[in-house]
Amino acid sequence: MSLCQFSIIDSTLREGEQFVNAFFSTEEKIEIAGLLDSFGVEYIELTSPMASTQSERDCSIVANLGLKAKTLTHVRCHPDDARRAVATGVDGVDVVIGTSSQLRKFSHGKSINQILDLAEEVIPYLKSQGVEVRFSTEDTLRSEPEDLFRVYELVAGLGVNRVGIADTVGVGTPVQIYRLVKALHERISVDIEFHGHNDSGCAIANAYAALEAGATHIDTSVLGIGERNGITPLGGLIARLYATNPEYVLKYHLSGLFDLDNRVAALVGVDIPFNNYITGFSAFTHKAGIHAKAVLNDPSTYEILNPEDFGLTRYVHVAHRLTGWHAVRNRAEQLGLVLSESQVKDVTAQIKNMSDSRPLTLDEVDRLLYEMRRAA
């Protein structure tokens, strides 16, 4: 059900705001906001007022601009950072405490009585105020089972709207989340949000493992930014439901995924690694001369992503040792030179003979065509 029906909380202007090259100005982050509007994102996290007097402005900034997506905030779960919140004209509120031993002895110092008793008030102040709550675990994945129960039970009773599990520091696997989520999901009756960082690679299987045990509410952030290695990058996602079905993620503007990636790679500095979901320079491009044949046969042989889908095209490569002669041919025709099979084979073992000894450029190989053409 979950995989038909959910909705993603990017955090780009939260979670990524902690990456380490990441400084948005007001300007910026409103650009990013309405990039991420325009996508079809359901929710746009904020960072939390408390963090600086311009993050509060920015907040209530973007929460005011008239957004489809509802605008959240992200908060400790403390009185004062709620109505501080409240008071910036978001939709939502994202109360977080950790629950683990080691943030409740090296963080925050509370038990996790006290954490209850907290709950108990920011909660129903929140809910008093006409907003959306959400109650999350920090280090969800290093807690008791025990005590993650009986805080979540007490929220979903005091009416969050739903709870969040945080693999904050991205320890867990799959099957761990997928358990974890399906446990949860049985106990209470509320929607369930996951915040999966990617510190060994698998944020993307866990949040995916999470939709399938039922939770509602992914969180993403373009590129995958964030504090360490980051979360769930948004790309990473809707490529992974995409290659379930495609039909679960239409609901989003897919060809809008290339402005956002490079608009944030440029506002962070960084380059787009080159094997990045949908949008790495090299995603749709084949080589090898038995991938290209089919390829330019079916796409579908070697491309489970459809490159039209997201705005985007394919790349046959061929200046290479390793092209086949469709490959070349379909070149030929990509110029509009009409040359026979045998010679097509020839100017291909040309290629080949050329490019074992150095590289290749794709204006060799189509000098070599139109010299074809013109020899015949």
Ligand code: HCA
Given for the second form:
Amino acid sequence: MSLCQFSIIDSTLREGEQFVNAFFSTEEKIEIAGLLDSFGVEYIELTSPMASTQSERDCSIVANLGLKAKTLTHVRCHPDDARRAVATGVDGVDVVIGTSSQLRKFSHGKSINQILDLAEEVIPYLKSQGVEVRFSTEDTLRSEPEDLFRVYELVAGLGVNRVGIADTVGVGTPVQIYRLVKALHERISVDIEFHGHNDSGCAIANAYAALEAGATHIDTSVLGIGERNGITPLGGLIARLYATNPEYVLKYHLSGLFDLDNRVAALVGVDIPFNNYITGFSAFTHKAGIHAKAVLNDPSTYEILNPEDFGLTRYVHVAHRLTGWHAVRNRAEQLGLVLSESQVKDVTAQIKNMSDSRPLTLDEVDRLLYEMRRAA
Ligand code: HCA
Ligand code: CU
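Same protein, different condition: the form predicted alone was shown, now please give the form predicted in complex with 3-hydroxy-3-carboxy-adipic acid (HCA).
Below, the chain from earlier opens the complete complex, with every other chain and molecule after it.
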């Protein structure tokens, strides 16, 4: 059951570096790796040493930090890349090659037979070096199933630790991913990794479907940063799994998400989206009076995620015309004001009245409550 036993491969320092705004200095990479390690992701994937001289140095530096997380780097299926990857000292090498007709024609220009030949050269070498080996087919979703299975069966026979399914263009749906992982799971007995882009908004659902079908490893990045609009966000995957069963994610230091999201957002010059999973500013804010009343009685009425488990707090928004007297009473209590039910209802009516024509601030609500207390 992979939902109970899965690993996160966080690729903020590889896929995330492919986000348009991303530039991480060596110190920043070390800082991000440290935050990810404290959070408890099992793997950290790093940019290929072939990308640039500094990328190669940084890969070695992060690989040699002595983190709990295993380090990986990500290379094309080529002997030179494989040698440089091993030399960095990473624990594992993620090998990738495009198998769709689009990529075979317009990217590397190789046939499936040539891909198989390369795999037969690269994989035994990597295995001989004692590193973990993953082999992934880029653009899996637009590749021919027969081609995929030929490649996966060959690499499984060569002894890879994992095979990877990559929804490179974010075209897959949860049902498609589920079926593909299931079919693969039935054919080969090696671990299965899923890497999904979010172009059509399915990256979290697809990752979850992959796990349901037997995948063992999921690629994420902090805030989902990556090429175009990115991949499965770490926080979003955590939220999805927690919503099914909090025990699935108790192995992670959940309150580390806030710092991770905030730090990476600052480093790449973006705000955390208001509707972000867990760390978006309104993720635990309740507004309508009916919701507020129920949440104040028992938060599980309108919350599947308990903010306290993430080191965060819920907020009940009071200063608006949808408010209710239970929420207003709760605000009075927070201010240490003892008011009767009819006084609270009176203030509630005033709030509704005032906020019918313009937005109110919490300060104004507080003033009304203090005035009511004084008048009493
Ligand atoms: C890339 C492509 C990749 C690889 C994924 C993988 C993708 O940018 O190199 O190695 O599984 O989305 O296909 O990120
Ligand atoms: Cu990708």
